[in-house]
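The chain that follows stands alone, in the form predicted alone, written as structure tokens.
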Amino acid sequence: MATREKILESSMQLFHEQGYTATGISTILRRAEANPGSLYHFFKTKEDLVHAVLDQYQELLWPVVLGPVQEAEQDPIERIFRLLDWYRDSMVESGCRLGCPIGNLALELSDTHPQARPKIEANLAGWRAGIRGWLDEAADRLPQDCDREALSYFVLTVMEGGLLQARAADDLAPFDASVAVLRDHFNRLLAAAKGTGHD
């Protein structure tokens, strides 16, 4: 792996574990094994390094996330659950621990580093999209006047709320909780379009 990979690697892991403040730049160079010259090459400042984070997590969406569970799921909606299980998934592994690196960045650097504000909001808005399309593929399942747009939005907060709670918690279940009222929900909006003959 060359340099500016292994260094980008290492700060997306501990910018996850630790927090962006919480790490600093000789514990990135050590998990990459790299010297400061070369990380100083690539990124002149820690705020540059972490906007390259978020490019990263940007440009993995699709291929590390979204695609898989696209291509595991024909259903569009069941994708939505799939992708929220994926989720899930996760945090078993870690305890409760570590939550949406995404999520975690936009609590932290949102107000006191407003310039990373629009590269966290497009990550935020490329999950979005990808909801929103598999929403639009089912669009013929759901009611004519479903706003769509926000619903892709209320999928989110419930995702990244869940786990922002579990974790506080310590415990999966307000996680399964929030994902059992959205299940909810879109029974209801199955029901109600079957109901009017919007099939």
Contents of the next structure:
2 protein chains.
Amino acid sequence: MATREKILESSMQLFHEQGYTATGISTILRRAEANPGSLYHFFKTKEDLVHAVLDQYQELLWPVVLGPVQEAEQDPIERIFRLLDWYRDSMVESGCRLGCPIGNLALELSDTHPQARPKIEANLAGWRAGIRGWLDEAADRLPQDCDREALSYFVLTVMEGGLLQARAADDLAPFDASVAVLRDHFNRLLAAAKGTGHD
Amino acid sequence: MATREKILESSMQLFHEQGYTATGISTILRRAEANPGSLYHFFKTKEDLVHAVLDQYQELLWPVVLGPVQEAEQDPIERIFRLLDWYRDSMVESGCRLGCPIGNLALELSDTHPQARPKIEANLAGWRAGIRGWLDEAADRLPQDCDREALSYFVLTVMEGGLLQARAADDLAPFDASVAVLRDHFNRLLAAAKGTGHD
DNA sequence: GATCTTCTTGAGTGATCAGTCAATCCGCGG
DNA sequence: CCGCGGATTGACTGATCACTCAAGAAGATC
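Would you generate the structure of this protein in the form predicted in complex with another copy of the chain, following the form predicted alone above?
Zooming out: every chain and molecule, the one shown earlier first.
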């Protein structure tokens, strides 16, 4: 792998595992098997590095996350729960650690790093837009007065809030409980729309 | 104020504003107007300090947060939205910064500080227990098969997930949208319970 | 007022932090 | 085979990190 990509990859991993501030440049270099000069040849500062990481997450969102889910599942509502399940699997794999890399950086950097904040928001907006698209696809199965924009925020809220509690508890129960209530909410929305005649 | 309390207070503020790792001991000392020797007389390490901060949050939960809400609002369901509104106000006050101090520490320390994690979980459990108590009070207005434990997780999920997105967006819209959907969900639960005859 | 404990002072510790830079390497066009 | 520019090397910088400690001040107890 090219040096720049090795450094970027190591940074993504370490920022995810330890956070931005807690990760030292020297640790990144050790994992990437590179030297300080190389890192600073490609990235002007440590902050530049996290900007590149956020851009990378943005680029990978559709090819790695939303695309596969969209292809694997036809039902747009089920895609949302497929997405939540995909995240659940990644939590099982890491033993309830790590969580959402964007969410972690959001809480760590939003206040203190004004240049990173818009990039974090852009990432979340990308997730939301994907979910929003699926909700729009299912519009005729949802109540007519259903605020799909608010609902797309809500799905992301459930994901981030559920992951936060799961990490604190070192147990997926909070996440599962949250997803179950979200499922109940969708069931009620679908039932309500059916009750009034679809659309 | 006593030196120990001044140091504890400054630590709470700064961990909230900047995070644990990003906050230096020297900054805490400057704000507390104290010397390193005093800090290390009361707290063995920086990690001890964050443990004391978490204990303090735990102690303040009922007297400062849940108690006032419980007294100000009779309807147990409305108390939940009063609580969310109270948080909203604190976000307005800080200009969409800060967010939930426990949530911030949860994402920063859960993986890397095994001694802090249980204390973070204890704090979240305290919030949950309060909400759960209110839900139990309203049990006869909710559907019989309603999982109130899951619902208490869910309320906290909405709070934390909504705050995370609000900070990233530097705008309360994501939080408001999430709370609106939660309100819709409760309305549907209450309507469903009424429909089948109360209880 | 002597004595003991608790608390405060602040200069100083080694380690680690992000970042620098001159020297060197290497692939490529001429 | 030369010259050039991007890429790499790694020792080095000053600043800051968490933390120490010997000295002394401030109260409390007898």
